[in-house]
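Given as structure tokens, the chain that follows is alone and in the form predicted on its own.
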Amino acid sequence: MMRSYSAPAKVILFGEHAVVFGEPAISAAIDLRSRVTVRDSAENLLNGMPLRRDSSPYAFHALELTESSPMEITVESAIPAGGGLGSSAAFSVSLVASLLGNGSPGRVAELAFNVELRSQGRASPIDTSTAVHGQGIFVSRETVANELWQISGPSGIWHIGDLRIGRMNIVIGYSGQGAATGPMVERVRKLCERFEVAREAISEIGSISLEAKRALERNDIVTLGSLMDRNQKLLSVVGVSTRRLEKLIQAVAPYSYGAKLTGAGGGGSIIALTDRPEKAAGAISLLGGVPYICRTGETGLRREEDEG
């Protein structure tokens, strides 16, 4: 037995850490993927490897959610690790779907959120959601309209809601610092239990989530990109902006409606939106950035093969 699935990557638009606390957020697919084929094994492998759960424990989670027999995993991925692109949330979603072979989406998103949260320690839904359905989605504590489905966590029940985003250009620049998301969302979750400007700012970008959904309703590219400078700024109060994520930010804004950083923050990438990428990645270059040229509206999962 054979089977394969791919995912896409992702960029938080708006809501990042704050969706953890229940605010709202906004995330779109874009077109870098992670594929993932198992095959039937004597023991457990990742990349010819044997499996071990403290190295890779987000396959040892899906594996034990899944209760599969052991399995010869290859990961073949586009999507850098630790650039807050939701590599790990590809990974996961390409191989739930592997093991589980004809998975609801609904389900395959609810197991690789577990899958996260094992691994992790603390999550939201968001990065798995949006690899399993792709395009774009609204994730909120309250009922949305166009619902996916409902993932249950630790601290709750998430509402996932189809959001048309359409074709947008976002240019990514990787900063070369990865950076985990387990211990950023400790850290920013620490600084809100002492602080009340951390939890302003946390509520204040759920607000600001709630506007972007309303501007990409209606195409305002204008607004997003003003919301996206408004949104980095409360990042940067809660700890997660860094002085290399800062400069990359700094210089793609000549080219750009407004930029950010996109995931867990200290490390990983910025995103731009800008309707001039090349002038953006080449200001990301001379930085020593990595740069990705990128459009969302990507598909979600989808089987690649399916053989024996």
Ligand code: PMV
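Remember, predicted model here, so these are calculated numbers, not experimental data. Positions refer to the first chain, counted from 1. Here, rigid core means the biggest group of C-alpha atoms that superpose within 1.5 Å across both forms. Compared with the form predicted in complex with the named molecule:
- After superposing the rigid core, the C-alpha of V197 moves by 2 Å or more between these two forms.
- G121: CA moves less than 2 Å between these two forms after rigid-core fitting.
- Core-superposed comparison between these two forms: the Cα of S152 travels less than 2 Å.
Moving from the form predicted on its own to the form predicted in complex with the named molecule:
What comes next is one chain alone, with no partners or other molecules.
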């Protein structure tokens, strides 16, 4: 038996951090993919090496949760790791799908979420659901229009809704600094406990996600850009932006409809919505950042090959 699936990377367009407090968020799949192939094997192997729980927790938990027999797993990925682009989710989703063979999208999303949860200790349903569905998703604590599936986690139930996102140019600027999600989430939690202004920022980010959903539905790039700028200001109020991220955002501003950090912040990446991607990428490189010129509207989980 041999099976192969691929899944895309993601960027959070709106609502990171606020989503932890129950506000809605929007995420989009982008055209960087990870592909996983599994083959029957006498022992568990990952890219030719014996698979161990401590060095390969995602593969270990995926095999365990799907109750799979030993497999040889091969990964080919164009998604940079550690940049907040969902590389581990794309891997977990493609692997779970390859192991299951014919899992429904909702089942794959749920299992891959649990793979991330067990491997990381905490996880957001955004990355894995975007990797499965592609296009765009709207994540909410409340029932959503066009609901795709629900994900139950330690903090309750998430409703995942379908959001059609057309082709847009997004330039990612990786700051070169790794982003650790846990400490940043903790930092925002503490700030919100102490300061009314931080709590207000979180709830305003939620309103921005709702406005952005409507702007996306009518393909209103100009409004989307200004909503990204507003979202960024609020993210800096809750303490997750950095000087380096602000500099990257300033550098791409002349070529962009809007720009903001994406994901946990404190490092990681910025995104710019632009119709001059080469210019925005050049500005990122000049500051020593790593640019990725990407497009939204990418398909989600896809079967690549199937034999035996």
